[in-house]
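What follows is a single chain, given as structure tokens, in the form predicted alone.
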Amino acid sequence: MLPLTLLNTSQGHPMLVELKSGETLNGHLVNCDAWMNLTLKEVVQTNSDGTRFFRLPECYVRGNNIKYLRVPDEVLEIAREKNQQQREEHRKVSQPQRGGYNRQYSGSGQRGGGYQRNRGSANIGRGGGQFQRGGRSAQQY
């Protein structure tokens, strides 16, 4: 599961964010983007010593300042279920795989074994003959 998938699933749920400075933010996730910038609402900010608390209606956190995130276990379960559903839907759709082979053109049943059986096959491909790739052929010597 990707971190951004988990964050998108966490929207609307409470979370704890610890910053690199040591401060912590407890609040409900409103929004996140591809750079892990977060918008939280109903936030309680704690300084790095844990001695001062501030209540904020809303807070924006830049992604590069985040040390770690803590989300509830229920959000993890929801994200796992969504991930599993997406995998099942993806398997149902029959699409050719990247890097695979197509039996219609494959002579040997393996990748790359199509029309030209191997790279050095005689009289097929670039140049042909004993000296491949456009050099002099054996008949000229």
Given for the second form:
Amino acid sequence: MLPLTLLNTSQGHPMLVELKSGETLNGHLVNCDAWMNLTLKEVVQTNSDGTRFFRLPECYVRGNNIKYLRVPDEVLEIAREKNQQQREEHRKVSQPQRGGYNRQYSGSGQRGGGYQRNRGSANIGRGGGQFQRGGRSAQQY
Amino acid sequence: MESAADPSLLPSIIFTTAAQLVDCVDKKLLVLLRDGRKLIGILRSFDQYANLVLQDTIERIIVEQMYSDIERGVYIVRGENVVLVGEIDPEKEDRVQLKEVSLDEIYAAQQNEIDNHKRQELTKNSKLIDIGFFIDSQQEDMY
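Cool, the form predicted alone is there; where's the form predicted together with the partner chain?
Below is the whole assembly, all chains and molecules, this chain first.
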């Protein structure tokens, strides 16, 4: 999964953000966007020397200032699982369509058969048509 | 691919952008950052900005002929900060000509190096000012 997807799945997890200036922010990711802008909560900010610490209840980071992010190992696993789930859901959504299409396509003969069986007496004309068609297909074979 | 069979042939498509990282996915890489840090980890994914996801990453501090590793875990590196990405040959990896030392030692050596560098810069800048140059910026890239 893409780096920003992983960042998205890190929401709610603790992470370490290092800025280009060398300052680090330790906190829980609240939200993020496609520009890597972040909002964090319960943050400990460290200056670039690592000598001073500041507690911030929440903070906003503009993405362009970020050098890198460190996320917990579990997040990769979670992201993988989510990714797989999404794929399966996608498959579930797309398969019935295909199935329906197939049924219409290849099952027309069967349905025709159904028509005949159910309504054969009511639609004599159509029944005849189908009979003809049946005959034609028999010739084809 | 043909190029795999005959190394004299160039691959039919040569990516000159972040796309050439496809070959590096799931391989062990050395990533050099603009601040001089060296990260060694397995590339799991990347995007068009060369943002990278590295797993099981170690940070290797190298000073002269000494090195020391720090385990760091998963990194999302913002592409802007990447200087170079190089694949590590697992066969040649063990034949490093460097001596592993403790973290304390490496930190001390690193600090020493930084101090030396600062001193050099100061002397250089003062000399430049003497001969009429104007110093208005500091060197930002440390690699």
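Whichever C-alpha set is largest while still superposing within 1.5 Å between the two forms counts as the rigid core. Positions refer to the first chain, counted from 1. The shown structure was predicted, so the numbers you read here are calculated from the model rather than taken from an experiment.
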Tell me whether R87 is among the residues that move between the two forms (Cα shift of 2 angstroms or more, core superposed).
yes
